[in-house]
Amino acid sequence: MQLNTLKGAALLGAAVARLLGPQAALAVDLTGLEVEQATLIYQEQGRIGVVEPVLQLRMPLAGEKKLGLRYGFDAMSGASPNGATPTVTHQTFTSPSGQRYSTASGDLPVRSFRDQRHALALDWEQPLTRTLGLNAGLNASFETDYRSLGVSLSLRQDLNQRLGTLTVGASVSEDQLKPKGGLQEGLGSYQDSPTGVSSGAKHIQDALVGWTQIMNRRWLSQVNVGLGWDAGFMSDPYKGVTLVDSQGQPVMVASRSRMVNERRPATRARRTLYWGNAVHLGRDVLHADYRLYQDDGGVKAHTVDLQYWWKPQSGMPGLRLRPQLRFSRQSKADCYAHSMLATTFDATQPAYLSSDSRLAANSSWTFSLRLDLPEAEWGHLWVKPTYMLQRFDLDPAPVGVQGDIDLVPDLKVWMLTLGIGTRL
């Protein structure tokens, strides 16, 4: 396995050299090439499972330039919520491909799916002067019904005798969604109101300004401010919202629950603030980070992330343990509702509506422990198990029989990451 990885890295390096031209080919030296392969196994309880192997290369070039290549493959399968609310009765739905599927009384309605994603990223890093550096990147990802192409550029300037670094960056991404059955009319009858348009586009722009400061011999601090703007087709074409009566029961139309396709605003402005700290505690290092996210759709999120890089005093030099604890709290989006009274919907005709639980008010705890084994001559191995528990607030309040049902069940996620790395 290791020989095949190194052989593949060498072949890829030679191919890149040919692409860069004869002069660049002469400058490529595989000495110092870093190769890392990591595989993530992700499983939601009763829902989606993902296996994602990723290969990453960092290649040093002449003039202190660096070229990074990253390839990832996702194999996704399982069950994804379709947006309908659980009820005290049996429910039947029709998928965009025309297949019928059912949900038992009290269960969260989900639809089965299977998909694959290929992602490729290219990063270029080089110094422009002694204190000024450039980073540029290209990325692309492809799924059955989704495509994303992006470009990024950033500059970093060392200041104050290199005790501080100013970073300015921007990125642009052009995405295209092509769902099965084409686009559906927002707030139209669920999966039964085609627009005749087969695809939708989304444009994503981000800008970032950051400052990194060496505070003293043991403390490094970083502050980033980010702005983002999204425009285009923002809705999930596979999710709907259930309309219920005053007793919390779905309104029935032709023996089916009355549902409408979700619709989200066509634009979204985002703001982020990040403050990260690394404190050296003799042998160990403490990382303490805080992130604030806010958008004009009503979502505001606070995240605190603590990591402790521990070097156990054992007979195995190079052994590392990294316990991590993360807590996040998010407010709900203005357009979110787990379901809606049919009378309210018909009377007010809301502009936007979504029952996607990712837009609900929620809190989550994440626990992980990364173990890095001592390095050998060929490289190193590491493993990271992770568990996440996410709980949701009910808004609006349950109506009638909804009080007897778990409308938005907790999300429990188990993850395991296995990594191997080496340097030539």
Given for the second form:
Amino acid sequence: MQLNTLKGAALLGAAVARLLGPQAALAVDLTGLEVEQATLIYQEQGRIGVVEPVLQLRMPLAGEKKLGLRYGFDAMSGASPNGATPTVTHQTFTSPSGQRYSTASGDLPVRSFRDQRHALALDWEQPLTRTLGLNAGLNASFETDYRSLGVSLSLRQDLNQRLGTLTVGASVSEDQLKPKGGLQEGLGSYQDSPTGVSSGAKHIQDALVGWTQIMNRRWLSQVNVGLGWDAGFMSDPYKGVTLVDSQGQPVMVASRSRMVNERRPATRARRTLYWGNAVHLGRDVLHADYRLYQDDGGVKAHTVDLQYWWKPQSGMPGLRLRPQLRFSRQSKADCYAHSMLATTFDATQPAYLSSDSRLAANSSWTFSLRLDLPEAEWGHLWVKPTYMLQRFDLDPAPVGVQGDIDLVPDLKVWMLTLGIGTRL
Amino acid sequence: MSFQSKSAARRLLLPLLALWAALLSTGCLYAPVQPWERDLLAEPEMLPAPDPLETSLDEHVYFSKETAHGGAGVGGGGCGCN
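May I ask for the structure of the form predicted in complex with the partner chain now, the form predicted alone having been displayed?
What follows is the entire complex, opening with the chain shown before.
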């Protein structure tokens, strides 16, 4: 098995290092290296499928330093909503690459796509004094039409005989998107308003202050306050919004539905309040987390995540079962509308408009069950099936024939995650 | 959130905070722990994120489907999925 080979390599490395002396020992000794691999298989009902294998290495170094490396590869394919509203008639669209595709009456219009993503993260952890620690990270992510480069830095100060820890952190990310066909004019005719600009930039900054407290022998509690600022091209270059008449039917122009490219505000300020808890129940452990999110685009979200680590008294170390229930409820963004009356659009000339359902008011439920198999000599193995259901509010209220159609259908997602790990 | 539910939340918040403060001050919730009493706290499941690799995969999914994100830490890398 590959993991046994790795373990063998570590022993060989250590033996060679001993022969070559202490300097070489530092260079090649892999003892203590943690190797983790996990693969997520993700499938939305009737939409996108993703396979995402990730490899993570963590190497303890002299002086309690730690170096971490994570590489992930996503293979995405399937169908993504193009923003158009479902109608009672057949619809035809043209993709940015010029391909025509159609949607049956009553169905949510989607466009086929295929993409890959490579993501690399480096993490460095080191104590600066007995009670002060530093953590620095580098992130890079590459897709066909999107690139993200980021750095992060955080400091942890233990206080009050290590009963409390103050964390201060910040991160900056510079993203660039390069959509097929170039950037389109926001609120211009859908996929037919080229700006002549091929790419757009997005700047993302985050800052966080947190306090972790040992409450008692069984309870660890953490409170974080986070601020974030995004600026740049924030719109989805492939999504549009349908303009409808008073009967709820798309306004037709040259035998096509009248649509405009979506447009979102060029800046966004975010605030988060996070409260995480881990409670030891004697044998089992309960995690109960809550997050409040708010941004200046009108979105406010409450998220609760409950995880129960059940450790049966089986005489098999490492055997664990962990059910999870997560619930998130968000309000709609100010710029969201599943479609808009053409008369309203022409009369009010809105500054921003998007029909991306992720900006709609919605409730999201996630259920998962993780099973960790008993520890083996070579390492450990775990598996986690997950189901996610997202239901959307209908806003604005449907007009005319829209009342006969499911304008924003539920999103149902099945996931399976498989993990394997060892320490050399 | 409607006006009524906002005031209901505010009405609920004050008693909850009072209860929280009372439990803290009476020692029901807060009891300083000596270094030799931290055996349970040292178990791997008590870490804020017991499996960072799993957490990163989960957060990527939530990030791609919801507007709200972040809160537990900084960094993590961007993505064109949202």
